[in-house]
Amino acid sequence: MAEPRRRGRRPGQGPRPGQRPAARTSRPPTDPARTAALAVLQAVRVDNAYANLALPAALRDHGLSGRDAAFTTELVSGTLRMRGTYDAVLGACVDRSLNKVEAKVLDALRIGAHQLLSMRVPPHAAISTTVDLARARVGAGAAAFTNAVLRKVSEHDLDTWVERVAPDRDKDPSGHAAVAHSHPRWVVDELRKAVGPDELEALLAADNAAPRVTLVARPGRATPAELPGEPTAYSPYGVVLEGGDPASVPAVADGRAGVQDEGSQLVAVALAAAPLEGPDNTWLDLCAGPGGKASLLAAIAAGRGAGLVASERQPHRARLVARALQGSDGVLGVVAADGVRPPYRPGSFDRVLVDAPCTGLGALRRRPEARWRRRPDDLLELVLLQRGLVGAALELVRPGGVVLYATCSPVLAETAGVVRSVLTGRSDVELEDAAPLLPQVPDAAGPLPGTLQLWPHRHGTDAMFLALLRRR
């Protein structure tokens, strides 16, 4: 049956004379790069992605490279690592608590404010892009409030907001900095206590500092000849890429290097280098995932033909390492098990690495996200695991062998009180000095005697933590 004609102006035909044109119901095009950026934003936030996991996939998405790559990219760790003053920024210009505004526009607004306050962006370009991301995605009552927000932000630099919004130094110096330096309270009470006032300053402005991508050759599989950058000031076998994709060096695609941080590699080169006496044929990497430190060991082992075995409690994880220790010689296994309850025979290892799960505050230039996930409360759980993971350790090797405690983070509770507490009550366990494995590293005393700390603003590496375990 035929569809009934309808009354009404034939189409094309146009409004009747006085009538108004139908309003359009497209929206304009957003910037991919900036669409992007919101969409890393919302996946840390929703799925407690990592923003360095879940950045190349948007860039996938929405086709980016170059240039528009590292804008995004930028927008994404800036925005980050900023949040908090940005947040304390916003709060001063929006007339409800940040918390009644809606997840999604206060990404944006997020966004926007980093690109007026801390970027080269225009402000008309960094206004409006912002605006037009809001109303895609959320509607056109957001986007008038994005606007209206993002020009009163726009009336100060970034300097004078601080100014406006931070709590009075002298009166509150832990606000302040909190503030000034967009840390979490808690987190700036910590690393004082940590690094002590008087470099507290330095070391949040280099939490907050881009990190340089830094690559490493795996012995007896690359040399850093071969790898493009300059050599790194510690790390025998590390390089700095002075830009570009890492993925496109070649010995990073056939897994001969890899990406991977100088302190993180330092950690691999300690271990190794402890005096031995004995046999010196099997090491165990207790808590191997991703398996950055992992590669580096084997390699290091292979070249005096020992062994490695990666351990790793997350299935999905020890999958990770395997993958990274693909075409590894030197490697004895991967295993999918429990640190705190391994499945080895004590006493079976000449040397074995704890870099145990941390609050990982001493990564908060490549993992900007955590510094906003971690709570105090966190502290407690953690540092009771790394307690058992070194006591597990201290029982999986031999008399005569060494294990090396690592942590990513320089958190008193989580470095020298985890050692001390597991020295308590162990006769047949003594702290060695662990400075004369790291002789080319100045100024790395850690918190306790014969310990070493590693830090952005001295070194230029993560926080990296090492104490230096050796069982009699």
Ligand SMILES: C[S@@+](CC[C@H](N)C(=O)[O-])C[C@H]1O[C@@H](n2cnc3c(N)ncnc32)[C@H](O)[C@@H]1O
Given for the second form:
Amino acid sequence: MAEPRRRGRRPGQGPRPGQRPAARTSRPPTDPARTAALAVLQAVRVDNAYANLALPAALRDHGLSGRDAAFTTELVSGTLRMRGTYDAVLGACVDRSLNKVEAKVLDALRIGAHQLLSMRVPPHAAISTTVDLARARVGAGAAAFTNAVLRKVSEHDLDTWVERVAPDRDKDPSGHAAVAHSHPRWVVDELRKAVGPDELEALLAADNAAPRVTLVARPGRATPAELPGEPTAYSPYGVVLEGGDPASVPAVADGRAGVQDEGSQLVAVALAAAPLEGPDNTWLDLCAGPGGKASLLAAIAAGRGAGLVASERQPHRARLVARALQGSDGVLGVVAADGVRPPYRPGSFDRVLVDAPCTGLGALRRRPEARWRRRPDDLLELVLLQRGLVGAALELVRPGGVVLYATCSPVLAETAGVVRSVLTGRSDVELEDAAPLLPQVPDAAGPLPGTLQLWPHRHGTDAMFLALLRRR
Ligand SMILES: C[S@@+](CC[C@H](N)C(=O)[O-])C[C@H]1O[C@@H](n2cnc3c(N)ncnc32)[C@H](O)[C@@H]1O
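Coords for the form predicted in complex with the named molecule, given the form predicted on its own:
Entire complex below, previous chain first.
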């Protein structure tokens, strides 16, 4: 990450974000909130950093907290999320192709566009602070260029720009949606196939809204009543945090509760709810890293006198699982192992969760840069891995036992496609109706009869897919 500039406003001093610093030195001081945002964008672009990990470090480096930190967070996540729309707008304001614009300058232009088109920053402040950034980072020429481009951007509001630069909705619906809702076109196409044309725009819009923070009270260790906020609609363990830093909630600080999307909670709830005849002692989470669902499963298992093995291929992620499970009862072990070739005796588990590695296109609202990282080619490799993991899980489960296959993606190849191909040629496996596992969740029919699909725009959860498979 670039060396942070230490000049400019300190928290609690001088002008607020959006205002120009009063005093000028020979070089204008850049606003620390915007400088930090630019540093995160650069880390995401150059080092492939995750914004949610790079951001806290940048806030610390620039001494930002409170309102300033919130401003920087909005700048980073909004700019990354809406990049597709802003690039279409900027493309109309620049006399050359955007890929000929120096990357650092383009980052600054996107930050400026976000302030002008989606935040309530006065245009003169949005432009002058971005020009200062371009001057400090690149030079006088870049500053003049940034000034000229952002002045053009400021001539219209976002809706007017979308009307001007997006392809016609009737002639090219995917192209229109891609620009209007800032998703890559191939992602729009995959999501349309999954959700259908009528709800596509609602889904894309939901991907662009920052989700509320949801907590999970791990049963037997904490109760929803002791967490600050309202109960979630569907998970019996969930609470929507009323505000503030989740780490400051005592039950979260000591690991009895955690931050977890309600859809992820429902995956664990569904596996635990599957009816089972015979023994029900030994559960497995085959792809457990970093341990969110494993923590909830272990707590539920402990309450029933069962135990969970948490397995994860990547050793560093297995360590995260071990940390997440510290203090939990109901843990039989944490193992770093390839789930396609698992080191367990066939038929030795009663319930197995395959929360498979996937494109993550159902969780775009919480990972603002993810949509630009994924490539259509990723799908084939992931689908092969998903099939391998489900096949292995079916060998690990005893006759009569269940495998719950879940993805945080609604993309059909990873959901219905995987289930169909696993079922083909296996007379010892049945796809069971998963709806009775989550009777409290309405309108969640999945792409294959009996499967479930949650949606951000319908349920307020990540777009989790669930399929319940049983060994005969
Ligand atoms: C969707 S994430 C699981 C999230 C986790 N269940 C939770 O709730 O925190 C998928 C995980 O599968 C792991 N993984 C990828 N390939 C694997 C394999 N061959 N065997 C086991 N785990 C694998 C990834 O490292 C990743 O941690």
